[in-house]
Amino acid sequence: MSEIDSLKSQLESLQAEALAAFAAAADLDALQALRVSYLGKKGALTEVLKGVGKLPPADRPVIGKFVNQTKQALAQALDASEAKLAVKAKAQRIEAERIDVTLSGRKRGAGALHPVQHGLDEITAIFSQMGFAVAEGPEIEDEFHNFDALNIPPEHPARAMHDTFFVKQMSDTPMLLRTHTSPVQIRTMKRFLAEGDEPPLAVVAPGRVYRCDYDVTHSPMFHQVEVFKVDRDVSMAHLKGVLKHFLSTYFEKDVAIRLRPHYFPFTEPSAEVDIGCVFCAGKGCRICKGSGWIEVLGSGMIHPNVLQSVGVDSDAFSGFAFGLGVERLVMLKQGIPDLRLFFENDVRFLSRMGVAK
């Protein structure tokens, strides 16, 4: 066999062999690949056509016409392949982006309120209702709002008590994370004070607190709502149906109450305050120890030394004061057992105690 001949019968064999592979290519990029391999700069056609120059100047001629029947041949059946595949991958496209327009619409996900903050809304919207004003004040103390005006000395055994975050000095006094919200107490009335004005006034004060403690029933960061009172004439009675009130509102029914002698350094006398168990009706329970109260709260009258530190005469006029845990009355309200699960952001949790707005 002639060399001319050997050419022509190795371009027969590529066509044959890459008409086959163009037929068979599974997608573009396969076929692109097919491309490549049979017309690149180092595919088989081009080794193939190194074998052109070693023939005689005349039959190149010839071989030169078979070689270009060959690239067009394959250029069109590359072509028909590539426009075939095209079609075949939109078809796929389209049916995976299909939408069935008889499906219901996918929704998305309705927010809801914290449970603590929506208790901190409802707390503060029941005082509001009694015409109490919302007062609120910095998260950041010093030591005269959040301990000497409350009648809490340096020396005194309850400021040890309070597990205080002391914050980085940037001046001479002394600043701290409040540890309860009654410091909005002492601002108000100076404020209240310095405009001129005189008693009455009734405060709710709602806002974040923090000490240092971590349990079932403690964190570090902590909601309080601070309410107080100052007119002439204020007595623990006020007190009394003030708490009443407002403990029957918030569980939504007729919530009995006892107030037992206590001692808190910024009120005299004190109490802590309970309420008939709301899990047993005050027959006795495991949450309540068998006892049939359950304590929520301390309250009591405001002491005069903390009236006269802001300027408050004590002889004229007389307040009453009480300090409440937002989350306490939300786990007793929603019965959670723990206190930390507020904090720890489980949103199976969290679905299920938020409140929809």
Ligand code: PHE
Second form
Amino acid sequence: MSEIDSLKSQLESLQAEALAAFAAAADLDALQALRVSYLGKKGALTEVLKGVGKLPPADRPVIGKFVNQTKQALAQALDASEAKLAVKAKAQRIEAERIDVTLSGRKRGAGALHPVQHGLDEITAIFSQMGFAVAEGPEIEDEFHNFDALNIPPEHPARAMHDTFFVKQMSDTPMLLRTHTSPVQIRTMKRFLAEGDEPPLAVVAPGRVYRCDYDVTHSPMFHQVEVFKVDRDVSMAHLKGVLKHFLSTYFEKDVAIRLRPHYFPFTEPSAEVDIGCVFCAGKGCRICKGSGWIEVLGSGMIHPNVLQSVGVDSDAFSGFAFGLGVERLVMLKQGIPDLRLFFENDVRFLSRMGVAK
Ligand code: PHE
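Having looked at the form predicted on its own, could you now put up the form predicted together with this ligand?
Up next: the whole complex, starting with the chain shown before.
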């Protein structure tokens, strides 16, 4: 066989072998490897080309043309296989990433309002419907607003009774976490007068308060709602009427109320307010300790000294005030036995007692 015929037949068998290999390539990576092994710099075709150099110069163009045809045939076959494999690869990827939309979804429970927040909103709303304006004050207070202006001078035993948390002192004025919402009385009356207004003034002030205390009925942080009204001729009768309406609305029934003489430095006279036991309707049970009555809040007529401390003429104006513990009212309404449950964040309690919004 002549040199040129032998080269030709080498090229023919190379082409046949290559086309078969391309057609059998399993994926794009395998095909790329074949491209390199046949058409690459060190590939089979290059190897055959080396033989061309040994041919007589006249034969070279003939075989050169043949080599080019082979090269083209291989390149075309490669492109065709590549296109086929690309389609196959895409189909495989789509199959692998397929989402089974028939699988039922994982439910995420809807959130609910914390029972204390719900109680706070509910209580505030009742007063707002009665015409009281909502006000707020700072949780970090000074002694003037939390004590002095409320007729609790420095040496007063009530200061010690309040189990106050003091805040690290940053200035000359000692600061504390307010022990009740009553300082909002002072701040609101002062702001009101500074704006040039005159009573009547009717305010409901919900908020957080702090006392160093922790047991079944006490938590170091709890919530109060302060309610007060200042006007000409405000009397205990107004106080009692507002309380009766509020408590009956909150407990959704006609609750009996009783005012028991008490002492608060910032009210005179002062009264603790009891409601007829909501569990036994006054017959006497474990919750009311057999008395038929449950204490719910502190109240009274705003002390003239308090009115004077903010510049309200205590001869012309009088006012009533009361402060209630939100947790206590929610516990009574929902039958919750331990106040600490509110703050332990046990989801079982929260999802049972939380109120969907
Ligand atoms: N500030 C009082 C307390 O926290 C409650 C109260 C408010 C009493 C207003 C009388 C008038 O105990």
